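Listed next as structure tokens is one chain, alone, in the form predicted alone.
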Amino acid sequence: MDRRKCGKSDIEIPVLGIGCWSYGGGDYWGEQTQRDVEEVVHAALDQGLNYFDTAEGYNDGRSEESLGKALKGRRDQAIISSKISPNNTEPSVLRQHCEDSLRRLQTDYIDIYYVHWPITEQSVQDAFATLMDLRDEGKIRSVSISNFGVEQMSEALATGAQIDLNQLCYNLLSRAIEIEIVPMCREQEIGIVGYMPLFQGLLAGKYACVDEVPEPRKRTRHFRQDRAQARHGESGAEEETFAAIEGIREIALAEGLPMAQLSIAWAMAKPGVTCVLVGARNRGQLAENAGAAEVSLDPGLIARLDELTQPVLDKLGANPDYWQGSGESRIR
């Protein structure tokens, strides 16, 4: 398994990481048994897939609790990342929430600690100073960010903090970060961790048309503003999205690859990407997704996939917040 360095830190993680949002069960992903979690975590560790990503906000802390239980006796083999919610970044609150995450994870340190979304209500300077103090104290090993745009990265870097990773939505149908964010991350030696590489099943070939997509997964700007849970107020790109999906499906068939593996391998191959996060509800899903790490795409195929999905990028534009319209984007 290829491993890549996290920014300027001494941490190396596999190019494929395990997203743990479903752990502990919740309204969005449904029930997730602890037995399945433990089987996936142990199988992943056995294969060298030892990077696990969670957050205090995932299922009200139950994701951290579930991961902590699953890693009991094998913590030293794992690299754990968790995330602090931006409204919890006032120094004393941040410290308490970090301690709460450590307790739920049953560990005395978190390898990578992200600020989950940009800070808008608290002092950016104080928050990152506290994060660096936590790093110096050994509570965390790396200060990182998630869903930060160019302006917000500049604010964070201006505090003097060493920022190693920026975790962002990135997949064949969600490429806005390529326009400004990727170039800045590469210039600043900030690695990119891509989440939603399968776009919640669309890039795994689960849905042939828009009507088959569950309503909660039709919230992004790819879908029309009149979809039940959409809040972006835009016209969407449904025609372009499903034309691209069909094209990707045909390429995967011609290449003899599962569509999911092709989609994940594309994200792994893009410049600036340190790691791609995938969820796995059971060992079967883990095995299929892990196969993507063995897929090497030639530059011509990557270019074909880029060209095929360019109409989606053109329609949705440079806004990397796929849940909010440009006027209200949380990523600046």
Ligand SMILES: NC(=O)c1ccc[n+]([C@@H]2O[C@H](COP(=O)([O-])OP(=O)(O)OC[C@H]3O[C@@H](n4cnc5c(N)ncnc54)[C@H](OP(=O)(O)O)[C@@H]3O)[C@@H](O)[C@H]2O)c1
Contents of the next structure:
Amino acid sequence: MDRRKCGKSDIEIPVLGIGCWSYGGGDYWGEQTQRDVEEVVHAALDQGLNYFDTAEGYNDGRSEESLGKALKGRRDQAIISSKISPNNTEPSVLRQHCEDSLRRLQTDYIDIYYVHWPITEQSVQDAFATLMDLRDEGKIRSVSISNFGVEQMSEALATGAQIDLNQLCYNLLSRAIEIEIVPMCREQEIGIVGYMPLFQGLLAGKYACVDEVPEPRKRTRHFRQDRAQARHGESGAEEETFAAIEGIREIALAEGLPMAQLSIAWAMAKPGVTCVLVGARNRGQLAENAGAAEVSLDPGLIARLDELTQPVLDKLGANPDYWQGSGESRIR
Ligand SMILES: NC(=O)c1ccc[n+]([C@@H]2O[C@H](COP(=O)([O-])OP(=O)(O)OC[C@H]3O[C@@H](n4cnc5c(N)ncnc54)[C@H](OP(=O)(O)O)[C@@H]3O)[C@@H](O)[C@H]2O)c1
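Since we've got the form predicted alone here, give me the form predicted in complex with the named molecule too.
Zooming out: every chain and molecule, the one shown earlier first.
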């Protein structure tokens, strides 16, 4: 398993990480049994896939709790990341929330601690100073960020904090970060952790048309503004999205690869990417997704996939916030 260094830290993680958002179940993902979680976590650890990503905000803390339970007795084999929500970054609140995450995860340190979204209501300076203190105290091993754009990265770096990773939405149909964020991360030695490589199943070939996609997964800018849970106010790119999916399906078939593996391998091969985080609800999905770690795509194939998905990038533009329109984008 290819392992890559996290920015300037001495932490190494496998190029494929396990996303734990569904753990504990909830409104977005529906039921997720603890038994499936434990099977996935143990099977992942057994094959060296030992990086697990959660957040205090996932299912009101139940994701952290579920992961903590699953790792009981094997915590020392795992690398855990969690995330502090931006509104909880006032120093004393942040400290308390970090303690709460540690308790739910049943551990005394978190390897990678991300600020989940850019901080808008609290002091950026105080937040990052507190995070660096937590690192010096050994409560966390890396200060990292998530969904930060170039201006927000500059603000965070100006605090003097060492920032190792930026976790961002990145998949064949969501490539806005390539425009400005990836170049800046590479320049600053901040590793990219790409999330949603399967675009929540669409890039695994699970849905043949828009109508088959569950409502919550239709709230991104790829879909029309009148989809039930959309809040972006844009016309979407449904035609381009499904044309690209069909093209990717054909390439996967010709290459003899499951579409999920092709999609994940594309993200893993991209410049600046340290790790790709994929969700797996059960052992079957994990087995298929883990196969991507063995797939190496030649540059010609990557270029064809880029070309095929360019119309989606052109239509959705440079806004890396796939949930809110340009005027309201949370990423700048
Ligand atoms: N920092 C952030 O703001 C942020 C935002 C989103 C995600 N994340 C992180 O990134 C992780 C991954 O993102 P994600 O879970 O949203 O999206 P994803 O990895 O693209 O999709 C995962 C979902 O796709 C389905 N799936 C997985 N493997 C499959 C396969 N082989 N065949 C068919 N369907 C398959 C499963 O859902 P069903 O079986 O229900 O279809 C699974 O829950 C999250 O768990 C989280 O840790 C971070």
